[in-house]
Amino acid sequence: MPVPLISAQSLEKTYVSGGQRITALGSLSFTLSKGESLSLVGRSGSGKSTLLNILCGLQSVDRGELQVLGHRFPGSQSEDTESLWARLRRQRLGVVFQDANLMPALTLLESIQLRCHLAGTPSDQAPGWLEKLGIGELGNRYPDQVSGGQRQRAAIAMVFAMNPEVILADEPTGSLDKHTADAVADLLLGMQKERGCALVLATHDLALAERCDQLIDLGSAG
């Protein structure tokens, strides 16, 4: 069997608020593999951002065993572990928002050569990345002279082009209309199974969540 890229078991999560002691996770275990994809659902606040925050490094687990890309991570952060986590955020995990969480100062295709040049995969790739999501032609523009949808293109482009053995995406087609947002699906799920990364998605659409090869359900808020 294929060593898992995640390893998930018993993950737990609580948050005080009001004096109120609430679950954003309670007791989750998953494992994930290369090539595969697995889709969070469930109703706002109910943990997906949280878990992804977990597994980018973002933010620590109070119980159970998280192992990603062969390392084994505490509960506790350390000076040691936020630097590894940085390292992987760099170089093998890439992150998708919703926002596209692009770069207002630099084109697009600066965006994809800057990813490029932190993560050490060749910059000169940058232009054909643009290419294969559709937005070749808009490379020398900034975000905001873009759609929603070529932003998230973009994005999406920035992430592969880092050559990440994890992609995480956070909701990144909730804030476009249903067509653009089908359209970006297609190219995130296509570009996955492609280039054989593993990929968590969290997601309210629950038709693409059903296109990936695991799903979660992690219900409403509390």
Ligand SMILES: Nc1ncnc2c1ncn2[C@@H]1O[C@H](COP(=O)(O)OP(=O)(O)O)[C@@H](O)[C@H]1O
The other form holds:
Amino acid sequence: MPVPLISAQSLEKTYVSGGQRITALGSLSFTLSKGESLSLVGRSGSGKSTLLNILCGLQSVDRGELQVLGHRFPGSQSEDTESLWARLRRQRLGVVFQDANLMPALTLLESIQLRCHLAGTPSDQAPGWLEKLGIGELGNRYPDQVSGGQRQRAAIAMVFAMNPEVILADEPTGSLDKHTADAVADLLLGMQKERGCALVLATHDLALAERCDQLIDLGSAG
Ligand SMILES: Nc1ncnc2c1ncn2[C@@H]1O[C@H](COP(=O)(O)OP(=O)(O)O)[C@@H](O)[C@H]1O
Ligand SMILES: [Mg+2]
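Having displayed the form predicted alone, please output the structure of the form predicted in complex with this ligand.
Let's see the whole complex now, leading with the same chain.
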């Protein structure tokens, strides 16, 4: 059996805030294989963002075992853990947030070129990625000169341009109206299948979540 890209065993995360303990993740286990998609649903506060942050190394777990792209966390790797996560995020793990994915001082095209440069993928393909996402004519605009839907298309172009093995997307259509959200979601899932990369997608949209290969309801997990 192939080794999964992500394997999570009994992950637990508790925050302490104002003297209160808040369990963000109870005891969560799952695996994600190459090319597979997994959706995370659950009410606001059910731990979706916490889990995505853990999967890309922006937060750590209290208990449990996590393997991502062949690395075990917590682990005994020789490379410093922070630098290892930073390298994975630069080259192999693409992250898309609800908004604020783009650098305000760079045009959409420059953002994608920078992403390619960091990931070591060909930056001359950057205009092609904008075309694929339907915003080929907007490359010279800055993020504040385009709509929210266009910004999310650029964010998705940027993440695919790095040719990642796994994409982690935290409510990438959450700030968009229904029509635009559906169009952006179609592009994200369509490109994911076409490129064969794995996807973990947090969303409030149950219809979108059900299009993924696996669904975890964090509202009822743990
Ligand atoms: N940095 C933090 N400090 C304290 N509590 C937090 C922190 N981040 C998240 N939480 C709490 O953890 C729970 C899960 O939050 P989150 O992962 O953001 O959920 P979701 O993305 O599903 O809305 C919530 O109760 C939230 O208030
Ligand atoms: Mg969230």
